[in-house]
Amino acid sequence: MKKLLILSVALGSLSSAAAAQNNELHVYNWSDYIAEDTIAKFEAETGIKVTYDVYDSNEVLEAKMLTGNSGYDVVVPTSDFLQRQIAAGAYMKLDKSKLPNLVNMDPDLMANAAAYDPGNEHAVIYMWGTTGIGYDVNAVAERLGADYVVDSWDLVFNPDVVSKLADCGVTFLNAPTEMIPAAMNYLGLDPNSTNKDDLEKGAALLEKVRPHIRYFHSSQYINDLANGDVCVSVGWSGDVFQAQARADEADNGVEVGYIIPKEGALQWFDMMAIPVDAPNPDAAHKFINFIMDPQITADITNYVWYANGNAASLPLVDEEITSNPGIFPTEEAKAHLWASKVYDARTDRLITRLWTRVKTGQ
């Protein structure tokens, strides 16, 4: 009687924890990228409670998926990191039958996606855009002249321009995936080249502006543009439109502009996709669901000021936001985008030691 009675109490244990967990949903996604309600709406409609954690750099996504047992249940990497980790089975296929909406993302962007997730098995797109540079208008204008047209990425790469905004701040992602492909185009080489001298000479112009670099960081630049701190940041485009919009809130005098330079940018889409591990995949499935609202989406994106996915949000979203080239880019815009592949190993070894040589001189 007495084991039974253990017996027992350790299975209603079991029970209480299983029930637990799918109340349960744990959620890794980027910095500033979610509108203020939505978490608290989901929670309101489905009785799930959120664990939301955040991250700046897709470096530090990939260490928890390629260890595994993360303990998330909805990840969000880059299109290019998502097509790794999916080669390593980091993912699970989505059971598109618990996702109805679907029905309401842009299939011409949903097929570019896939060129990362074949069939969009794996993820779907949270939102997408691109990286090119966030500007202190007056800032930039007081110390390169009046007639100076910031149209390039010689305002950070040519040493005779950039140096001439360090006293203000400039400011370069912590992104070697990102930074070295975009100095290889600048030189006029193929951005996706995995070349050795390619990618060296792409760390050697990183090299020569380096001393006029304040920092590197992913997220940081984002209220140090909003409160004039700094005055040049190579960013995402809707973090320099979110410091934008804390500029014009606080009325502080900062007028912050964005570009995508003439030479070209790299076009990312970031996904929403389940570990392969994940505790609570259901919880899982109704938040990717939930998210791909219409209403929900245009919420994200009217906070967030960053382009979606999401064929129906669309008319739900700010005219200012949907008219802005540097959100929904132009036609000719999208000419001289670029997407970025997946790196080899040695590719990446050799990225990262010239990464960590441009960072510190040495």
Contents of the next structure:
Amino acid sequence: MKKLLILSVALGSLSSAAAAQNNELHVYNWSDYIAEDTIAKFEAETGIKVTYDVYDSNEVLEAKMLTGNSGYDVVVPTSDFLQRQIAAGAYMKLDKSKLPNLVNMDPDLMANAAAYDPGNEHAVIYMWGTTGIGYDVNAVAERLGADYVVDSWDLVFNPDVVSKLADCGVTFLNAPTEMIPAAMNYLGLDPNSTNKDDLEKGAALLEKVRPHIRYFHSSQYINDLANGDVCVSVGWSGDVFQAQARADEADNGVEVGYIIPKEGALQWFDMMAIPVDAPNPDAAHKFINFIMDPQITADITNYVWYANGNAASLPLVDEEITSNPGIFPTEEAKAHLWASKVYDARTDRLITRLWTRVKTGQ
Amino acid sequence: MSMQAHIAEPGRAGKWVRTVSGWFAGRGRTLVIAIPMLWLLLFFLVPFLVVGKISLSEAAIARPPYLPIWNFEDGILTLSLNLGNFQFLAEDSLYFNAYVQSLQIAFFSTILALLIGYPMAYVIARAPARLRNLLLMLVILPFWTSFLLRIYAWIGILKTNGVINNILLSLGIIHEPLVMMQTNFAVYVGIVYTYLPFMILPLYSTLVKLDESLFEAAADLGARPLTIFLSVTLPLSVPGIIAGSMLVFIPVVGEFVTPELLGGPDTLMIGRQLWTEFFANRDWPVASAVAIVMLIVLVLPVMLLQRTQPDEAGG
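Which structure goes with the form predicted in complex with its partner chain, now that we have seen the form predicted alone?
Whole complex next, starting from this chain.
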């Protein structure tokens, strides 16, 4: 919240000095997902006035994209959502002649992302991360014993373990297409299976641990982990690291840890794309190219603690981050990561319905 | 439409209407009525028809994410109405349960707001005239802050490390923090808090108009205060009770923000279900069907109520 305030104050003071009215750019990005000075630097360099809005769920972004006329020039959907939105015709093809900084991107990661966007025609990797477990080191040790090794989904999916943690607060992401596959993976099933029985089994596991879950939310846990209001959260890597940083900042005695569980975790890419009806596609290309500047991307990674897809930026990223296996997984951990897949409408509905059953018992 | 009538001063409004309609003579009357009608048409009927149209469509991966219900090709107009969305709602007990729980939460919230609001309205109405406006302003004052901020304030009060828990812990009354956030309790607190003024204001405007000589007469005839309240005050304030209850009950049924922010995952309300259909399932047709059914669920009882209250409804 404080960060947002500073940002909006910074934006406000800059906006008065900004240039002509049509020289505007509207960016819609995830909450807590950019360095404090990125926008200011872009405005200073280009003279384009930026309006920066945030969301905390792909679903909200998707509703805007599918409605059309969102007014945004750059948005940052996650890879599987991007794929569906491309299919619906929501994005324009990038004009790569306007994106000279593309050479900085890691070819392997871009090839991974091409699975969702063939030929990387519509989108560029902004950041990527994993969906793992954030936890309050002391609170967990207090309840499970100091020698309990936190390295597995057991922490949230094993009823014997999670029941011991329920009193200090266990939370799940409100993201059915991430939670149910994680449960399936824990059961030894293919996390990308669309088989109804497999999905039901995954949901059944979640239902079993449901009584020990405090809430299902995709951003609240950042503050709550940092404040010690909850102690275990299935969460997105960088968000958990932000909780860690906030706890350090507040010096409140809370120590937050993050693991990519040994059974594996979801790897996702958040991709910058330009809506087909963007009011200012030219400025949008400038913005995407600006973000791909090695120093700018490195600044963002240094601030939000998410891995980026920009090979040239890595030497500029803090050692503390590049050597953190929770952010840049080891080769061994990488072998267990899985990528999300786009589901057909029927599977989507089944997953959402199962999710409602998990959450409400109905 | 009985509610507004009690809040506004009917006398003054009536005079104004008479003056205006005087200007326009006979035809003007229609014109004056036409303005609210046009308003309703534009901001209620048209959106309702759009939602109705979408509810008869079929979801698709497209922009917007549903298929058009009519198709004009080679001079042939094909109309395809998909009733499957409504059928789908009937087949899955989830929706029925969500409607029932929404009605239940709305019902108990209304009762709670009435129990808290009635004494407050009564005290304000009986207070010395110079104090009344001040007290009324105190009731309305919270509206000057954003509704969202007020709900966030409740999060700060109710959460595990929040104000209430910290006070109780430091006083030694409890040893483990109470879990209040993400429970139905928090939802009731948030809803009753938010909607209380909507209960107090119509109650106040009814109570303040009651003729004091009625109470004196009752007392002269030997009635005790409780009897006076039960057999004089309460029956005479029924219009205010009904108006206040409607103003609380109807919006609470469709509440989304309060249960989303304060409620637990098992607080199943139709507003949240609508969100899920619209955003998570990106199934606009089913979401629209949910909304249409909600409207019917709400409109029918209100119409029945108006019918049983012909005098009040006319007023």
